[in-house]
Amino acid sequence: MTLLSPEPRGLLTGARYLAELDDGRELYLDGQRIGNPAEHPAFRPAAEELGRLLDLQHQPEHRELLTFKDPDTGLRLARAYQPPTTLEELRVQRRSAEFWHAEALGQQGRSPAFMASIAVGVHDFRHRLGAADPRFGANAEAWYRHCAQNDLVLSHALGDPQIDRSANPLDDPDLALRVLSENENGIVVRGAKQLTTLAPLAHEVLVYLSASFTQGRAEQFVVWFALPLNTPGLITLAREPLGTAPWGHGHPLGARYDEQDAMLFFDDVLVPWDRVFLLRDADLARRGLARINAWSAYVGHIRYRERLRTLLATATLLAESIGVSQFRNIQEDLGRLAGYAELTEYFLDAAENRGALTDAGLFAPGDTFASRVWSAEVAGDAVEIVRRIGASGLLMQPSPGDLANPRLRPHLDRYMRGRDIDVEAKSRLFRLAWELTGDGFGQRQDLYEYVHRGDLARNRITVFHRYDQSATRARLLALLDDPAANVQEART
């Protein structure tokens, strides 16, 4: 039995990208089945502005950055898919995401761009799944191939229910995704996967674990696979949207960009053997977990620089909105908002700087996991100066019924408009504002920026043990061993 694709499509148009989404898969929104994702009015609107993105890449004057020629099928690939080998196409790489997410406003978390980074991950560690079991390194070969020549759009699954964090999965299986049972067809799985962003607009879901669950677990929770959405047993259960509203202004960031966070629950499903990666080895499940996200987090950078610089360009304008742009007070606000976008570009640069060829030979980025933690710890910040820059004007806006009104419009001219702006214009602005950092899916934005690159304390700590200190404290144990350093210091 095999799920992958025997003839490949080449790149996505948008018009492929939306019918594929028919599929057959079990989604549900609200208590009730959803058909074609791609036709839901909930849906619709993130699903049709990633298939304009995806048309992008066949455009003529964007076809170089945003794709590559695959040697092995003279088929056009998209450029996310492609594994770097030298530093130079590791910089392309930076290019075509950075091409991607500026188009996005830094607002797509889980991207095509971001999740096909992961399954060149996976590509490149074939070899360590490889030496566990020789038809898992094939398997994760395959499906990258897959994935690549058909330019899927992928989600993943790492983070288990949360239902109690204090409980041991031994004594409570519910509590994370599991293997049944094995027979000649693949493997039986059992479970469910928390916050699987995307899903319900992805082709394909790869699932494997936090660093969470990749210590102190029997190994029936031990397992790398990827499968369609539309697999029978899993189902998709999408929360509420953020992008739509009855009344009022359009929402137009919500209504593009609100990925869609899904549970994912695994009823009794098989997995093939072509899609197992790993299974049972933890050890290798921990090695690999940093080794297949090396591109991501890079890539993961490069979208959030995007995102600080949309609330810098959007707290700058409604600074000069209001006529408080040159106050001391909010110079320095906006110093600071642009001190963390310029961040961002040192701590690419020195992934690039600290890249170096991996086993398989490929060209990986630098580690740069403390910029994890400071991306995190600075991002309810970032959105606070916006809010703070815009204040009260960010509750209180009229909507395009309220300008359409001939009894209120004088009024609205009259008191809500700007400093060379008018209330048009200006309505706009604080809206799209309020948006980013204060509807739901600005709320949204936010917390995903704190929780999506792992736990922060657990972060926190592992840069702790990961930083070098020893040449240091050998200087300081040095200096305190050293008796005529120490009678001088009490003499004094």
Contents of the next structure:
Protein chains: 4
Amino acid sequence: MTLLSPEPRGLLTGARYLAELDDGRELYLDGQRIGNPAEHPAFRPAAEELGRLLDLQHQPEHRELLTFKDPDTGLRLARAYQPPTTLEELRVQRRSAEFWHAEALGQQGRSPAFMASIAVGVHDFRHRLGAADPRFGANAEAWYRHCAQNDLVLSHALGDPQIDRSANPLDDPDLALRVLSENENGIVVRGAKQLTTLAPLAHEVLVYLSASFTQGRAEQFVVWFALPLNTPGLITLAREPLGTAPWGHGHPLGARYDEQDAMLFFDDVLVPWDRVFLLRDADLARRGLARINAWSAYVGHIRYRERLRTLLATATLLAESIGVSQFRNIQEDLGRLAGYAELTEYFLDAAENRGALTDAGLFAPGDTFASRVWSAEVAGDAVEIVRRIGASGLLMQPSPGDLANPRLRPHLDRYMRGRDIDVEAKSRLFRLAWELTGDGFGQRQDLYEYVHRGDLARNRITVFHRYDQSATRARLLALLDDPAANVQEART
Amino acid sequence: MTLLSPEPRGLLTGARYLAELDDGRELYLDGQRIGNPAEHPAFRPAAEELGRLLDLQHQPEHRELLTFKDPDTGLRLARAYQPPTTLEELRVQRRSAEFWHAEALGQQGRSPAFMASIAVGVHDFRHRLGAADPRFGANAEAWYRHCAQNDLVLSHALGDPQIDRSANPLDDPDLALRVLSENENGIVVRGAKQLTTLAPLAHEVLVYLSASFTQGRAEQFVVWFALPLNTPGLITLAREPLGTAPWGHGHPLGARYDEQDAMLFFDDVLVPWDRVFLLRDADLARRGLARINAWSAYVGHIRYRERLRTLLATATLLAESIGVSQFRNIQEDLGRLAGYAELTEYFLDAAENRGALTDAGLFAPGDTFASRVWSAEVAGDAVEIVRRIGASGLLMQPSPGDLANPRLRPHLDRYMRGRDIDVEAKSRLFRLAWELTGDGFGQRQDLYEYVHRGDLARNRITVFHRYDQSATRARLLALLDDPAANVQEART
Amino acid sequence: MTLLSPEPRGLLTGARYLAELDDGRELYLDGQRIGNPAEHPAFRPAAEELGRLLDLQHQPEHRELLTFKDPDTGLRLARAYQPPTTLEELRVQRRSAEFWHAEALGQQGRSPAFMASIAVGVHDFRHRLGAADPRFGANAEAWYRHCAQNDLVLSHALGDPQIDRSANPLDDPDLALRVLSENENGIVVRGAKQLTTLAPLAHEVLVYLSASFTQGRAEQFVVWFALPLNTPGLITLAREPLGTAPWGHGHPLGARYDEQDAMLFFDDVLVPWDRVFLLRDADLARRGLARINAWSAYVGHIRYRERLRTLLATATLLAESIGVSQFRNIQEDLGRLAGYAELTEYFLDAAENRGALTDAGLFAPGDTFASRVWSAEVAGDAVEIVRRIGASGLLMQPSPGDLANPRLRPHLDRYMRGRDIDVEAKSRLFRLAWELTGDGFGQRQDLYEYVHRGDLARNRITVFHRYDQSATRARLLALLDDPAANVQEART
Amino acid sequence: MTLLSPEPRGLLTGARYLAELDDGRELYLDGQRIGNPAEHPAFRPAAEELGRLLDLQHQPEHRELLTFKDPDTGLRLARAYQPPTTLEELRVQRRSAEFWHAEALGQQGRSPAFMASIAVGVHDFRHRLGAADPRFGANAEAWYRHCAQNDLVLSHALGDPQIDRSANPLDDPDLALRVLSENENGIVVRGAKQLTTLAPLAHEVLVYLSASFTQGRAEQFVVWFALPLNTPGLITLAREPLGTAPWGHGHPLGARYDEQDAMLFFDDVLVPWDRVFLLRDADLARRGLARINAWSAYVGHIRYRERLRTLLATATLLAESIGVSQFRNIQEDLGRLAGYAELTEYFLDAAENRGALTDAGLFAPGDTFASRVWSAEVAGDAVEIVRRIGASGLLMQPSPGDLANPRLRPHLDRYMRGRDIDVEAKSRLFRLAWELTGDGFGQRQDLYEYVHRGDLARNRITVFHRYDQSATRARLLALLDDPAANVQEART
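Any chance you could show the form predicted in complex with another copy of the chain after that form predicted on its own?
Full complex below, order starting with the chain above.
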């Protein structure tokens, strides 16, 4: 087992995490090879915020919630890596994830907790993988344990490159990542993955989905595996950083939570055999998708709820700060936003109520796929409510430099204050709202809500196909067979 | 106890129900006093359909689900009248209500099961009513037992007359039902109630809500009581019947499910003391509202889900019948409709997951108030999807008379058939769809979804006020106090 | 010229119109052959209302606006039949159509004025028809003059039968009306037309459109012709009447304006050669569509504006009558509705501003196709605003019978009045609003707005294909070729 | 006349414009006093782009369209400053403005042409101003001539500071700019103006609107005047620049078109008497608003149409570049966007058709106020369509630095190309789309569409109040007085 460490290192600390990022990965930004992302201004703040959150696991007051004792090793591991076996254990997972995402204001789509829950899904699915090939089942389990026992920060690579959505990868193999060859050491893969969130800041990446194999049957595109980001031949290209700014106008939210997205290029990368979990079995891959994502869908809703709560609290503070919070139309808008947060909580509750044991003995939250469509539908409106309330004030706020200028300051105090709030506090509030909803960072967050749940039209069609109409349909057809049965229609 | 029968009659049969409607009530339609609604063409079909459903309780295959054995009397009573004490018992209630509303295609907003669950709420709240006045608690309990043990069909009267929404009942007492006087026999009430659904077909009406007392403090408007519909001085004015039609074009759905709505006029009606449950205590009344409706809100969602399923199955059948069910935009619309039905199920699941014991020892579903707002928001769209798919075919379908005409028939067979469906079946299907969504009956059903959940804007504002933002707000304020804490902003 | 009357009869009167409907046409309702629609309760009120409007042409105060002097015959003819040759003449047409549609509250989609403007379009297009076959040009012109000089009430038949939208008429010829054969007397057509509005009350029907020939190239489906409704073999099947009602609750609006829709069956109908305008030339037919409808599209907007104004005035009266017209959210809704009416007026103004002379010398309003999409998009919302304001009051209003009952009347006076309006006036107002928006008639009117403009998705795509992007596209491509031209990007 | 130059300088060149910005104005950015905006990286690119556009006036091929010969001075002046006296002249203005805004891709909300048309409005209104005080009329006219003859770049200051929307300036005078005192030299004003777009790059600012005086009657807030931006005591505080970026990812659109917004602080500024146009006359000020903005509203629509066309062409290019332009749902979305652009053109046409001569003899476009509401309503959706089509590609595109890296380049060529487009062109296209819709610049542009037309709810209410319902209302009331007149309701 070439890539798995022999000795588990246990729970991460912030310091260890930052140190481990310096692993020689081939990472580029704006054409420059980045030596160590943890020391580069475009990545450092987000890495440090991740480190801060990881350190919370070690604080005595949070340890019980955020960690558990691994029965095998006796180590304390991150709660998100614990496979729940009862509803109660699932609810502990929920509270743990709520804590994390509340700390991060719902801004981290690919939080370690989210990805750990996919590793739990892989663990749960190991028997099925093993039924196809015993090595694959063992590989999956070994990888899960490796991740859990070393508290790894993971990412996953999903979408195919956005080259030509009307073309077929059988005609143009660049369109999807593919298995080029295999040898005694492993398989060689070539291709690219679009927009792998958090890749510059993760230890490993899990590859398991391609639109190409869910649609077609070309087995060369069907493969599940995981690799460290410093694997030779694996190139990470970061997008333009959105949490940095040239002037002195603060962007602390973006700096902390720009989790980055990256293209991954697989330049004929060797995936060792012990990192392969599935090969060429499209049916198994399709069935596995819903299974391994059962817990992450639940964690995703927890994260989304915190995002909605952040938008709601921000909108409410904005409204109060400019004296409009008593207006009925503003309250109605805030009520719509509060309703979004509340409905998201209902979906979590429903997932628990529908939960059941898997064939591997884990307690999985029930499927609430239709809520995914709903989430994508309302995401833009939630942002829009904040923007409408903040309006022009989102753009026009003094910077710390402005506030420090004695010629300007009296005017700022007088004309840029709000209702019961001074200019310093108000300007910080509005700039936070602008970051959340308006500038590049905020718009990337909004776009993420739209794209990461998959194509909206396709998901709606899936909801239709999944819905069991048989009982209602039978009743209607019976009624149509004899519409007047038992009813004497009233005529006059 | 003047109005309560000494001997419980147990489960209703259809025949007994129809006979009991002939109780001398003062019911008017189009200016005519109606002697017995069960024998009048405008009411008979809906009464008979109710009777048919009540008879199902007696069928051996449904008895276990639809009834329970009353521990006090040993009688079998309707399941909806059983006070659940555990989650499991609540889920039995759910299955029972699902059965009823599936039979009625989600068309009966005021089904006996819905109203029975409010009686259960009154039973649950009896101790609080009794704390204000011991007689009231005892009255409430006696009334619940009377209803349950005689399987009464109930209605409730909510809205104030729609006279002048900007006026105050303190200035114009006609605006709300009020207590005029009291004497040794009871209290005398005067006024009116708007749109009491099912009143012409119910045994009794429960009066417990007025916008006037939830807003103001005028104690003369605060009263809870229940009365038989044949109480002297209580006048029931039915609206225009919507399930009847002058021509031979079938309207079987409307005929069956036009549950009627009526104005109630209280012409100085004496309410005997043993029918009074609350008097002049506005705070208690306000607190009681959510409590006594906990189960009915849950049953209301069950009913709504069946309505949505009926709309979905109808839309799907329409699409298949004219060869459009494979079009992606149609499938996307059907997916939106299926999503509405699915989300409604999540809300039911959430209510179970949030359920808890009341102080009276009953297991109450958790509150999902925000889903009420959502339900009203999507109701019109659900109907619109069916209408858009059916389009002009909703209007133009042959009647039985047309089909029977030998000159017309060959043309109907040829040009008014559909895809894999003959003209007879297709015309019945489209006419059902028209009844569901287009004609007076269908539009009344749609309007009901919009109005019976209360004013949408006010409900949104309520969601805002109820939402606990404190944790997120505190986190944001801490961040705003020191935006740069732990973050070294990236500048270049 | 077999079917054209030798002697022009000039302007219709109501009496002559009603008499002329008794022409032996083969009209069915509910399986019964209707002898004379003008004497049948399902058709009489709408026919009489049409007659009343036709009589206005003869009133001295309206004659100048509603009629013009035909230069050929010296007869006064209906203004709508006048071919405008200048912008000023077009504006007179507009005022004339505004007068008519205001009188009819925007409820007559197929008003005589609307159809006359299509006859004007045929007149305008006669040279092109004649270029294909000189007889066809002459036929078209003779038919236009016949219609104009006898003031005929016309209909047109558009949609194919709604049998199977995924099938092809080449595989199943019943799917579209087709030319079966031709002989020395004319052509023989077989098939059906879906939902020909006003057919039971019109003199003639113009047939000129089929989805089949705009998509495919099968020339047997390509034909333009016009026929009297009493042509042998032409069967008219009326749909269920929506303006009649069994109880005493008034439906005067529906009675007046249920213009009826009907299936037409062509049972191997001989179309005389002098009634054929186009045959087998799909390209010409396609090009002709926009041309002959130039004026009717304009008149259609005039009608729609009056409908929107009727909805607006009704909503405002409703709001005033129940004391909500000062609420800001109600005013905002009324403002949206007023905006719809106002924008429709802008589209009319734009059509005038874009107007130009045709190659036949007529002044045609400019095309505003995109406004057709907009109109269909907002139609449902306009109705919804009225319904939301009226709410439960739309359902619950006393009938004349109720008002006449002395036991009920005091209660109606007290509890069913409104703000500054007594119960009689209020109940009439709310019942009008219910007819407009809620009952079968109102829903048919709403559905008409949605379906008569053609498929919404297809129309949107047409807007895209028609839009000339070339200039903007060229500018963008130039910019993309050299994004930094003339700009020194600011870096810090 | 202290501030007006004695000798007209005629048409601006880019070079003269850049030079004139160096006028000693008190401009701040991030706490720093900016000496000359034309030489500062945050302002230079936008100033140079303005200069480039101004230079087009001098090119022989555009001179005829973009300039006119001033009859008084014989100078050629900018077309936008020409007061149109006929519809034809107005249409020349339109073509001229279309040229400018097409060049600027619809990104300059406060283009010189837009503001010049307000100066024309002041010129048109001079007689009314003069009727109140002859000096004011003369001042207005002199100022208009000064601006026109020197081709000044203007801004205007509208909104009050966003301090407390529920408070009243009578209680807290800081809430609105006010006249503090007057003396023989002029009036002294104190206060601030929110978000004066283009102020850092304009010669002068026109002040004429405050929500305070349109609502209340406090005459100290009622004043119209104009001042150069370098007037002593007038402080301009620029917001955070949005067209600059720290990394090498190009932002050429933002650099060019970030027209800046600024707070203006009036630190007891003396406005010379000859710059005062109106004082304390709230009624006149209110009436003047619509008048002086008649032309600018028209120019604003021209600009908006170009923005919509830019969004449409961008969306179409995006769709083509990734192979989705043939998908029906994409074409439907593009059709909605094309419809927005098309409707905007109809509004321009309508304004021409409704145009009329003012009492000062100018030809003014007709009012299309309701289209302003529509414009704000659809603005966000137009942006959203582009974002949905671009999706994740908006975020992930290589920078010039990435493209220049030989290790990366082969992978970029292979995996980041599009359909028939190489990676260089595709990445420039997507980055343009991101600038337009996603990053800080694009979001500011979108927010501008929402806020600069005024509060949406208030505007809707204004549409309602302005709409003349009298004719429809009278007709409905007549019908309600006698619903059965001329109609024999059909009963069966």
